[in-house]
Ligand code: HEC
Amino acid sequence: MAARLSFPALCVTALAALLTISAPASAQQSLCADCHFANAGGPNPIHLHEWDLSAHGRAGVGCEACHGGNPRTVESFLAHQMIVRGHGLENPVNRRNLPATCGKCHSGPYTEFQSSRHYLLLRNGDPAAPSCSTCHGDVAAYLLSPKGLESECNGCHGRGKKQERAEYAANARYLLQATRDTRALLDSARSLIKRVTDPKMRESLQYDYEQAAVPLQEAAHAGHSFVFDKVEERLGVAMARAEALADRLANLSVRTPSR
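Since we only have the sequence so far, can you give its structure as a single chain, in the form predicted on its own?
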């Protein structure tokens, strides 16, 4: 692994919203959750509430995106037509099928995951191979913390395990923490850019922000291939650009007389 990157300690809340939810227009009209909230006896209430509080719930990505069915009616028979029940290989939420199901919206991570050793093991039926839900939960659409990711990796690659690779978990934890910190720096910069009154200066700063945000997203996507050198290269570009943007904003603040 290449030399580790340096990044500033940040006194801001790290927002690890690295999942880009793309909600189909039809999902905005989904009545699935409304009906299930109103009528007991449907899905597990915890499952339903986790969805409601998730990025999927906030983006209007309804139950039908993963389970099928008709989201525009509350008539039970019509609503549940075309839903695949059970846990067989034909079910889109079977853990072997989750990458393709999630990949309908999350194409970048899905493309990277298909190039990984994990994906090959998953498709070959290895019960220990990770799927989307391993790191993101069933419906909550969360992202593991750096410490949580390290623990998850050590489940297979820790000392004494069958696939022992002691350095994998530590590297994964480090890179996720660096990604979170870079994201936090950009989030802070974005809020400051909005306060710049000069249109040309604001446009220039926004351009620099976007030039840092793109490789950061590429790094997040590349993490799904588990090729850490690729993640680190993209993250290094994002970090350097984010720090340069922060310097620009700091100098702009210094030059602006206080009122």
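Next block, the form predicted in complex with heme C, ref. the form predicted on its own:
There are no partners or other molecules in what follows, just the one chain.
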């Protein structure tokens, strides 16, 4: 006590230095990955690499988001204390639990997935049913191409398979292609809108953009029920609005040069 009182300046400086060092590792920061990357011989190095390159890694979704554990300690024992080991049913990353684990953050896909036959089978422990990781990887957050999606469906529903229904795959590919085309149209509309100088006009175009972007995302989410009526309906609305917006923008750019 006496020592602390006689060196107040030193204490304050030391404290300040400590605070600066620990500032990046602030309340929300996850320390799990730091230690795993430092342990070259640690488990599952490919998984680490996939996380690093993924939308999850970029968005700062830490290891604890799926595995649990305490991300604010560098003590291995404390960090892992609450982590379920092994591949059992209590493990949040067991493929059967992934819909709920991923669904904490992705409620749109999760809600739709829950209405599917796939979900029912998965919950009943059927190893033939797909889970979130079947199409998105364990951590990588892959987004399949239309062709990739078709081949994924065909892996279970293709010719000669037990669950043969090849029309599912063809339909899924067609709808995903249309989703992508509409998204591409909206992406180019967005970059044009940014260049519109009149603020009132820009705001009005931005409004139309959102009126198309929302049903487009609803279509992507609805796909997770694997019954495509709602996808078709939402996609139809999104496409019509995206095309109307593109027309508006085309008329605008025809007028601008003759100013």
